[in-house]
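Read the single chain below, which is given as structure tokens and is the form predicted alone.
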Amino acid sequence: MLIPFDNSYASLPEGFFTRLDPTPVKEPRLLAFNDDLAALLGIEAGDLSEAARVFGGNAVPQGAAPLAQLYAGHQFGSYNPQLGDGRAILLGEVIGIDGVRRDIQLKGSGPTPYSRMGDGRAWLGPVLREYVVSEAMHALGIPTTRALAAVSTGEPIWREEGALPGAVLTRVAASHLRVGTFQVFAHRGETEHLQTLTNYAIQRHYPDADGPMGLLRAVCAAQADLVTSWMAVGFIHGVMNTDNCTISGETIDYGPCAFMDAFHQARVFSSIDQQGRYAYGNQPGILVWNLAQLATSLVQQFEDKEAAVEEATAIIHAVPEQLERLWLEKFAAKVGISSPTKADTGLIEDLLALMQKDGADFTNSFHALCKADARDQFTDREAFDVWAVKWRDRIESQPDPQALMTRSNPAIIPRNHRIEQMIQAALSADMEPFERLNRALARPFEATDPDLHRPPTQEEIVPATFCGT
């Protein structure tokens, strides 16, 4: 197998990693391969039991240069001093047929020196589910890591539920560096490791960034774009922690996530967020708190701390902002409005609202309105006749506010049960529901699996969803 690996973070000092190779499998078989990812990384394939070695951890491909990275991070906001790649092995890097540098990594590749006595493995069912949902958010046009391959390793996988199939997930990402990255750093005070990672990490994201408080701003921007446009589609991630907020704006870690079915600014799926700290409406201001420990840990490096300290500050004290912003340019689209003003808020607060009261299904409620048939979503339809007249009102002086609906408002969501019902039907070595979704996410704006837009019975609804460690 031919990857052409142009690697960048293998050259950085040896205490920001562990060198070591992914842990042999048994049996390594290729379940699902992304050709057109494969394609934009100039990788050629090569025969299928060559790529089953090389993403299942059996062979080092020429050019890698395999390593855990080291981390650390706030989990539900209690600070671990060190985390890292407890089951994952950055292989390398490539530079695509686009000029874009990105890592490649397998996830579930055995343990490391960061695995807390973990057995550093990933079952079937989390694997298949990032595939799946890390690529329905990248058709969504949402930043995100990326599925390249899954592999089936032979081996059963110990859980509570029992012995589960393992397997492998290669995931390509902008780059894996995170806040937490830069806390591990700030927390032991290496500062010469965090001036090193900080202009790394300008250099690989943010060339035009003006030093560390360069750095802050861009990273907030990127991050305030991405949650809103989490928020956009009814995405929850579930464990927001440090250690899962990217440096480069991306989607990471699909575990415990869920697009939700009926709309509620309270819903959790998380079975290990137990207080809701990351229920969908809490996420933006989540993000500002993950922020704030990015600035925390990049003033560390300044000789002036108390200028850092204030200037800091001030670039995580305008995220709020930005994030309304945001928010209203999104869902305004949503509703057909293209210059929104402030004013546009209430509207939409009110629509959702009106959706949470009826627990509205949040996909299927907005791309009723490019149709015109949204009332039917609602049981209180008076009420929702009410909101109507004054959002045709509003939409009348917009130019063309159906198109902008039409590419504002999927009509396909990873939806949880299909998702569910997708794994169970992989356990009995059914590709078929899987293949399935991943052709009708891959155009989530077009109705072309109408059955796969329905929202579940209530026999269906999977009310929790899990980590996958």
Contents of the next structure:
Amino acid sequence: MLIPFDNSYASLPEGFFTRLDPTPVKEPRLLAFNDDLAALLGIEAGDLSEAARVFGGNAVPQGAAPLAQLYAGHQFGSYNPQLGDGRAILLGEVIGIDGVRRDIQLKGSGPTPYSRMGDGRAWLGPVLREYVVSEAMHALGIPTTRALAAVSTGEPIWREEGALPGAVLTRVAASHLRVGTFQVFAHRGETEHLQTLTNYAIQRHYPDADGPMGLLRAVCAAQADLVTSWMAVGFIHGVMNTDNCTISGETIDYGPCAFMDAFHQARVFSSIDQQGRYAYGNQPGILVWNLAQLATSLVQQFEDKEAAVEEATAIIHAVPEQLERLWLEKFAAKVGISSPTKADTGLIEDLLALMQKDGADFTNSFHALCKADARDQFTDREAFDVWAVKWRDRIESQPDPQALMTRSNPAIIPRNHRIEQMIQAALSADMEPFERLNRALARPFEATDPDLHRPPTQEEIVPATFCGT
Ligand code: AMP
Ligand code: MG
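Cool, the form predicted alone is there; where's the form predicted in complex with adenosine monophosphate?
What follows is the whole complex; the chain from before opens it.
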């Protein structure tokens, strides 16, 4: 196994992490390997059993500098002063053939000093879920961490459901810096670490950013773009805690997440999100809240705190407008409008209200707009017809609404019931549904496997995804 490591995080001060190796597993077996991603990273996988040992955590590859990262974060609004990689080990970084530096991290690789009450492990279901959904997100053109490998461990792990097969995911990310990485040093008053981290983040992600406020501006822009992209594909992250909010602007942590079937602004999938804090429609507002936590942390490094707070506040106050603009741009494209004005917001909101009233399928309704059969997605067809008259009138003057809609409305998203079926099959050693999903989701704007476009039947509906990850 040749992984061309080029590590930078491991050279940061010792207070940033704890060095330790992954914990070996009983019987590592390679379930999935992402050849395209490996090629991008310049990794030569070599033979399968060696890949299983490396990505299962049994063999530390040459050049790796394994460590668990420290961070903190607000979980469902309350601050937890110490989280950190409780079940993940950063092996190191590589610079891809595209010149981009990326982390290679094992997730589910055993306990660390940050494990608290956890076992440091993951079970097969969430590992395959993250593999499929993160790769689907990438294929949709939305910034995300990616999946390089999935390895089964041959060890049982215990969750509420009982004993389940253990697995390890190899996650690839632009970095694992989060809002919570800044919070931990800010809350502890470790100003020097905070400055070091700020400079590191700027160098790694936003080399043109001017100081901490430039970094804040850049993260706000990247995250606003990300969250509006989620909205446009009906994605509900499920755990938008500050430790799951990246500095890079990539989607991270596919826990109790889901793509919606029937549209509803208040839709929640996570079984632990009783209050609906992270409901679909709340995501932009929560993002602003998370970015305000980043701002609060960044200002701790200024001598003149009053002036810094004023500047940071202005930056955060500008985010809702950015979100509205990006939301409008992305949803306008979905209905064929390439240069939207504020007045188009009403047209789009009316369509969403109709979809919500009828429980119409989000993906299929938008996709059907490209063809002439969107009407069939609604139960109140007269109401849809009234809307469609206004809509056709509006897009008449647009350059090529058809083409714009076709590239803005995916035919296929990873539906929750298909993920669930895929996991059930994998539990009985049948990886074909996993392969099939990956194949179809790799080209989401093409109708390569129409059966996968179908919303769940009443019996197939998976109402919640559990946090028992
Ligand atoms: P998450 O909800 O996945 O973002 O995780 C929140 C925190 O809990 C992170 O610090 C994780 O490392 C930690 N954690 C989650 N699951 C486990 C586990 N099974 N063992 C140890 N730590 C865990
Ligand atoms: Mg997390």
